[in-house]
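In structure tokens, one chain follows: the form predicted alone.
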Amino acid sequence: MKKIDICLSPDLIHQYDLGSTVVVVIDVLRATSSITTGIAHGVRAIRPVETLGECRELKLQGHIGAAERGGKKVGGFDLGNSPFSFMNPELEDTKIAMTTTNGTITLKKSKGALQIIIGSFLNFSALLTYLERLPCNVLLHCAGWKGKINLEDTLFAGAVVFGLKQMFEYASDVPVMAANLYRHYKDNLKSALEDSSHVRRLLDLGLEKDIEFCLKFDAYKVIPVYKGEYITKMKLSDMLL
């Protein structure tokens, strides 16, 4: 039978076997929340980068720049890392250089997967019509803070295992964690998180309104794949089905 496990940090990474795993990175506040959106919202390839000096290098040989540290938007830089700002219908068919805190290192970490796959509350529904159909293991990769493990993303991470409802195989205790605390939670997920230190940290910013966008179930259908050095909107060749 076919396996799922949660990887809680990416500094846990080196434990799992990905070479015949496909791999959902998971950093609902805010980095796969805002690529969503943006591969929704009409972007044509995200190409997630783990410095800034990278990052501007990029923007340099004309990509859009997005840059964020510590939740704040760096100085120079086109974007942030609000969802908000990839909806602008100027990034339509555009190519975006982005860097952040947390997610795009454990994208980086993620290579040598089956496949990479993003995943958020905002594309949930489409993200478990495509796992559940997989014939392969599952690797939920959560990108915590800093190294440290998080609760919002260990949260979706239970989301995603209570909704395959045991079509998988658990390869460890830590899904069965997981799902709990969301079967505890999944009636209000904003008080689940209310005293995490990430949404605290956003508040403090003023972001109240990106954390209720990221904690929204179903805003999107599209499912952003990671090939390459790129992210791109999944398209029916490279479904694993």
Ligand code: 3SL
Second form
Amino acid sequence: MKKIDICLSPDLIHQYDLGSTVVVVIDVLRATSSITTGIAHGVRAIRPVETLGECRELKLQGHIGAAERGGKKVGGFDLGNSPFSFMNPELEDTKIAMTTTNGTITLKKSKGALQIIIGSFLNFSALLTYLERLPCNVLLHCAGWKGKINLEDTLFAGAVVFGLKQMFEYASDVPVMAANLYRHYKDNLKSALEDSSHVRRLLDLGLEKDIEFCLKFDAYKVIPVYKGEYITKMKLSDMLL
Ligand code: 3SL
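Show the other one: the form predicted together with ligand 3SL, since we just had the form predicted alone.
In what comes next, the whole complex appears, and the chain from above leads the way.
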């Protein structure tokens, strides 16, 4: 039977065998929500990079530059990390270079997987439908915050495990823990997240609308896939079915 596991922080990823596994990268507040939004709104490709320097260099080479640190847009770049800024029709068919505090590092650290895809509440059902049909193991890779585990990504990973029911065998106790957490909070996710340190950080920055948007189920049907250097919209030929 195929197995599912959850890596709660990119600092723990060395403990997992990625080679034969589809990895779902999760940073619901806000990197994977912004990526999903951009791809759904017609951005051609998003290149995640770890440093501001790499992002600046790619901007000079013609990419749109998106950079966030500590929740704030970094000066000198075109975009920060708000999903609303990724809806701009002027971004259609463009290439974006993107660096964020945790999300883009988590993407990079997922390299070596059979396939890397992007998960968020915004594309929840599309993601679940794909995972259900996959013939291989799945790892949900949560971005957390600077190496620490966070509530919102763990809850999302729990929602995925809960939604997949008994289709996968649990490879460790973490899927059980996360699914139980989600089961407990599922009817009131917003109030559950009032205790999240990152929610408080974003609220301090006046980003309540971003939080509300990122918690919407199924705004989009796309599954962004990270291949080579770029994230693009998954095509039929990308599907490992
Ligand atoms: O850490 C990240 O990658 C970001 O998603 C954090 S923030 O929501 O932009 O603050």
